[in-house]
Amino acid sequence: MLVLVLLLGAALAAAQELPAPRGLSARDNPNDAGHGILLEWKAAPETDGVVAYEIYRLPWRPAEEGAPWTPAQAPDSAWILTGTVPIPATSYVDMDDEVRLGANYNPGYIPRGGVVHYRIRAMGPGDALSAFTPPVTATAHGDWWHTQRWNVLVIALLLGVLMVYFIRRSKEGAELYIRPIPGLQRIDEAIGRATEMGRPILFVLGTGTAGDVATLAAYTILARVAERTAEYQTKLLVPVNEPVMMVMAQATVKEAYLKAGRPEVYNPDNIFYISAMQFPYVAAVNALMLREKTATNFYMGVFHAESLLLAEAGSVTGSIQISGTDRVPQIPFFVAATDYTLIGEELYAASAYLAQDPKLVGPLKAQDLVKAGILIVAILGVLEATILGSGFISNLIEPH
């Protein structure tokens, strides 16, 4: 008991011997949602015996779970510990992270327009402290400009300028070129085929949703073959995983049916749903090519683990298959089992390429300016810095 005793007065006494830090500050921290708060302090006079600093929060409470809490009232156990920082750290961004999930009320939300008090004591070894220092007061508030951002903007704008620029250009008759994608140049002679031999044509939207933008991409690309085998009267299957993409599937070949002019050999009952399970879903797709025989199929939208699957079957089948997905993962699979593949952003250049739309091609030749200017700048910046030792280019563009 004796031992208990002294042990507990010299950690006491270690404590009162500890220097607090000093001159803590709060305010809102810049350049955020409104959810985070800046706390800065001077490191205390003494800091041989300092390892660290333990920051406290008195938790923001709303109106129905009581009055808020004021310093002087709250009792040391509603102080939490928000963060531990070493020396010889003199700040820390209180940051609440809970909030961006949808958290509601909870110890660790700091609300936009809230007051929220801090205060922070001195970490020594072993189990010493050091008294807090007195309680500071901030409110976070959201920022309408992020002043490290300055590079989005510049780049915003000029893709901007560029693509009004090229509408017009393309809108007066200019010729734009666009690079022949060899997927796309296929697309009449892989209808052909099956017309030929009296075969059907199998389009696969992938295991995606209808809100997927590879997805919203194979409508376009659905379109075009829809209209060709409207005019060359070849049967279409689209089996879909999803009712909305049913639906929309149903309706983007009704229309291209109705645009080349033959409407009564539109069947919706060739779109058709099957399931929302991934495998099977593959499985039914499968089946459906060998009891089909289909001599071309397509594969655009997001696919996952069951690219393989699909483009194996439909090799089995002797088809011609043309895919297209922006999943990077999925991309080998389809280069080595399907004849011609849309790699990545080609599958959204098809809108543009197929349709000759200057409002779809400006853009696309704005964004590949673009691009090719960030590539040239980044080259630059890696010259720069490992021939001349300079970071000129790197300060430009990396916020600070």
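Residue numbers count along the first chain shown, from 1. The structure displayed is predicted, hence computed values, not measured ones. Take the two forms, find the largest set of C-alpha atoms that superpose within 1.5 Å, and that set is the rigid core. Compared with the form predicted in complex with the partner chain:
Relative to the superposed rigid core, residue 172 undergoes a CA displacement of at least 2 Å between the two forms.
Once both forms are fitted on their core, a CA shift of 2 Å or more is seen for residue 28 between the two forms. A displacement of less than 2 angstroms separates the C-alpha positions of residue 271 between the two forms, with the rigid core held in common.
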Second form
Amino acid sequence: MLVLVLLLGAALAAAQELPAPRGLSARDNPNDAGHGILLEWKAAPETDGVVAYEIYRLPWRPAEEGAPWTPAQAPDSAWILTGTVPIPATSYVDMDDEVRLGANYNPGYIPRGGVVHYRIRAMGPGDALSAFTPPVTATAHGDWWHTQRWNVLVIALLLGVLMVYFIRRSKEGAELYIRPIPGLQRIDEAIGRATEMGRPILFVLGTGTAGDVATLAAYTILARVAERTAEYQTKLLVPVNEPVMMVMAQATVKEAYLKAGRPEVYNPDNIFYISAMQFPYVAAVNALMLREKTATNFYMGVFHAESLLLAEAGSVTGSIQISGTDRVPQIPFFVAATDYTLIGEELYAASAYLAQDPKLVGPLKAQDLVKAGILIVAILGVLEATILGSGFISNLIEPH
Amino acid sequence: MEGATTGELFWGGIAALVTLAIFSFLYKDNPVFKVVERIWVGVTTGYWTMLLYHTSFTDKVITPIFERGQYFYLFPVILGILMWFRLSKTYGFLARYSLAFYIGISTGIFIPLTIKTAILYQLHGTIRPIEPTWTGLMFALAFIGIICSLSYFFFSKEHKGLLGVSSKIGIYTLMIGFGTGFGLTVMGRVALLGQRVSFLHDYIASLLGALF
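Can I have the other form now, the form predicted in complex with the partner chain, not the form predicted alone?
Full assembly next; the chain just shown is listed first.
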């Protein structure tokens, strides 16, 4: 009992001795959308025995639930713990943009332009706690400009200027060379095979969304395939997994049939929605391959775990298969199970190659120049780090 | 499933039968697979529709506009309604405004994001000193592989001469990477198959235990 009392006494003494953190300040967290506050304080001397800091704030409540809390009127129980940071940290960013947590309001929400009150205390060994600092106040503001992302801006501007330059050159009639892409040269051959066999062609746009770059590139290839199938009057099936993609695919195929001078052959029912869920979609497409006995299968766009399932089923039916995706983890499956694969950026290049449209060829040329720049920067950066031991180039391209 | 109740055995039995029906596709397309496939597509489409109703229509339309009076949500609602005009032959062009907005917004979000993640992060991770150690040698090899792989994706020049050599090394490097990825994922898939077979085994064991 005596020992327990002594231990309790020692713990209480430690709690009383642990000094409160000094120099606490709060300000708007820079470079964010306006839902963050940056707290900073002075590091405690090692002799203080501080191991961590607890960050408390007054909760947010919407106007209909009462006026905002102020430190003067808030009871001690109103303060909520928002985070704990171990030493040697002397700063903390409190960020929360969720107004609600389920059906209830989120007390940790930081409103843009709203005042938030904070206080912190130090934690020592065991349960030792210091007193709270005096409350500090800050207001969060949104920033239009991220001051550390200038490198992204430079690359975007460079790419933009080069794109405009090459598009203009291409429009003026300059011949911009694009190397032949093997998979593409087989497209006409594969369509011809389906026509000779009197069997349909399947075009799978993947399981991405209509806004994905790979899906957009796939539409250009779909347009080319649709134009050829219209000329040869071969049935083209396009099962999709997203309503917006279906609308865009129908528009693409319809335009291609018009361009080929065969609008009467266009059948919107051949471009149909199956399911937004990945594996039911795959099960249905696999069954479609078997039942329709498709002679040629195209897989172009964004693919996930379904890539091998689709390509294997197509392989079993003996179809010629041409694939293309920018999803690196899925490329191995297409390489293994399809006849031709457009690897990564080849998919984007393919759309430019097929369309020969200045708006597509120009950006491809611009990208090539930017790639050359990336290559040079990488070589110079490694040489600089190896020979000079400095990190100037590395710092320039550091992402934030 | 040891000591399973009648209800658990019933639903477990349905799951086991459906699993076997899906596996039957490995033999050939058959009526049992067709039934299960259609049920699967139907159920998931219904599920997805209700999910969209609760996570998009209720959360993004009904609650903000009618309960909170946040009328700026009407703008996406109008864009959504415009999509229906594609059913009209006269006003079908209005649907294109929604699509243009959707594609434009997506592109605007993705361009800076891609520059950051696909260029800056990769480049920053690549730049480091080549040290005279075994790790340094490995990094030097990887670095050559990166440079050559990048050169494979040059489309403005024919792959001849120096570019031809580097792009050839590049495609070999890529194939090594793809092979590794293939093996890793196949192992993962085999583990999934193992789980399913294990489920069937456990179910049959518990069914036999309940019967006898």
